[in-house]
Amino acid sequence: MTQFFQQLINGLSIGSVYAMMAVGYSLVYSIMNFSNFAHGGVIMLGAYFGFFSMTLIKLPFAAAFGLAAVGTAALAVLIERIAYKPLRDRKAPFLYFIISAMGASIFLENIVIATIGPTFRTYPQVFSRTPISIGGLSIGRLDLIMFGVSALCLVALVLFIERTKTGKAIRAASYNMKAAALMGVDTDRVVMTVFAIGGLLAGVAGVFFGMKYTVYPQIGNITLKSFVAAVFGGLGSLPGAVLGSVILGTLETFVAGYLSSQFRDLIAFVILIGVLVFRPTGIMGKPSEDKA
């Protein structure tokens, strides 16, 4: 029963930090119907800008974690301005959106490696390794604050979108564009807000995956974990894509546990095409005839 907890302990850890990128992936759905796959490349650089941050500029922590969080907005607001509203502007298909979108997370990644190169960075200690000790379950602090963290930041999303003039904004946009812009809302800025906070959230995660593991260029490819957990969850929807990063976290470390770690990444794809087969639109998503 020990070792039943202590995996549940590690999946909601990591499922916690899925969430946040998962996020950002149902965000840009829910607004564009198509899938942000230059997201991998802000979560990446994110843990870059974390990691320079505290190792050559020398700044503290929590200011390092905020100058990836803010970089990482601005970088993803910087994408869409490039590679995405052009399309928009001549209402390209969604085809389009998507081969951009390779086109840029191939683009950040190789200009990473050509500029830092593709060696393996480690963050410095920021905090103590001892893990704390409750019963017979270990947990360790950074897994403690990496749940934490994300779960203040999910929050203050939904609240965010629940409350404020912009996110109710942002909810009518996901219905209907065409419609929300008659209204009057402006929905440039609604794209440009949407692809603010998922390039914050990246950051976030990308910081956390960063200190967690290592830093290296190809770190984005841990997007498509997200990316099952999205689909898993009903791409467009942010309840949906915290329930299905938090299950796929779990079923991941509770396969790894009981099994085996070389299927850890095989269960995520099984997910995937299950969904795929047999609910498209994932367990809390909508078929996109019944948004608007």
Second form
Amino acid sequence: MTQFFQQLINGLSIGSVYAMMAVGYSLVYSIMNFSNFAHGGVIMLGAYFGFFSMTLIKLPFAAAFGLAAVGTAALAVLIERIAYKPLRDRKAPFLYFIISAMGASIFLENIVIATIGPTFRTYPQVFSRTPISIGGLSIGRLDLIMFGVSALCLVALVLFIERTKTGKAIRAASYNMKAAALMGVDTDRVVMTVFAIGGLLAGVAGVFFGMKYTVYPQIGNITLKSFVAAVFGGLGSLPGAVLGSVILGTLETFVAGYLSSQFRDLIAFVILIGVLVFRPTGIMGKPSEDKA
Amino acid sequence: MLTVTDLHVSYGGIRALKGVSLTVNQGEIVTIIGANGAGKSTLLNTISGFLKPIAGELRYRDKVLPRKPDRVVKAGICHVPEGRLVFANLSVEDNLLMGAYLRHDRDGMAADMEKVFTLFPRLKERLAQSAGTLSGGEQQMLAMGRALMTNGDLVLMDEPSLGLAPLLVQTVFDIIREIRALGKTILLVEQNAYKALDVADRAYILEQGHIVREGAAAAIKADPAVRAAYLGTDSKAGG
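Show the form predicted together with its partner chain, please, the one above being the form predicted alone.
Every chain and every other molecule in the complex is listed next, the one we just looked at coming first.
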């Protein structure tokens, strides 16, 4: 029983980090109807931004964290400007966006390999590795902080989307971009905001990912799992992305804990295929004509 | 109020407007009639800033009209789009508030909200309901109410009667008159030429990207050639 709760807590913790990445995929999808595969590259660079802020610039953890998040927000907006805006202006088909996104993703990965190098790097230790024990359970400090910070970020995001005028404009644009523009919404700004938010959370998630595992140029591939979680929850739906991520994270941890960690990723992709076959809109997704 | 001069627009690789000129004066209801694919929606979408003209000029209140949709709204032109495009995922109230997105005058917004409720009492009953659950007629009313909330002086309407039950069609045209009575100017695009000419002061006939006829709505409605081409031989058809 102890092991069960132990695994559950680990699962929730990793699931919450997935959630921060998954909402980035979902937000962009809800507005622009395509899967932004460059998001993984942004998360990867977030891990590097945090790493170098701490090792090269020797910033304290909190500052490095903030710098990474701001850096990835700027990067995500820049990618949108270069890779997607020209396509938006020409009203290109969605397929072109995906190809452009893949191009951006490959570019980011290779520019990192070419400049920083392909080596694995380990974050300096910030939190003591001795777990905290609560009621017989021992919980890693990093896991606890990951869960706490992710939960805070997600609550802040929900409040922003539900309560602010910009949030309402984002929801309106996610339903219909043209109609939102007819209300006087500057849709370029909505798109920019969405990429900035996705980038911000990607930075936070990237730093956590780097701390939990290691930093290397292909780390973005792991983030594909958060895309799976977003599809599982229903692409375009924020609650869906969070729910899908938590379920995926927990499932994974249980598989790794009770079966073998070899099977962990297998589960993620079996879920993806299963969802696509039996419930293409995911748990809470909006019905979609052309999911790209 | 609105002057369009020698407008050329291409849409989807096809030259949809080939030198269209028209004017809309303050307080008028002007209608553009024409067959499917004549370029009516292209014209409205160009005025609203969604399509870029190849040539020609658009002026509104003696100023060149901006070429971005949100700036066009700011300039005072609102647009009730074809297919209504209400935000199905938002409540009726939030839809109306989206119309007031650029406004900060709380008193003016409250007053306009009251006007919308007077015009469409049904919307008031359904404020908290999500717009996706409304009937087609109610959605058309919401789309109109939402446009009025922008407080634009010129209202563009694209096929407001499309897909509505015959009884509701008459209601929509009655409402168009009432909207004019609120001091608005209306540019109406309609396939229901008979009803559109009934409500309008002046009319333009658009045919394959060209204006082929213009004049007082009553005169156009009485013209036998127009009747044959656009109104059907049976003038009571209305449909």
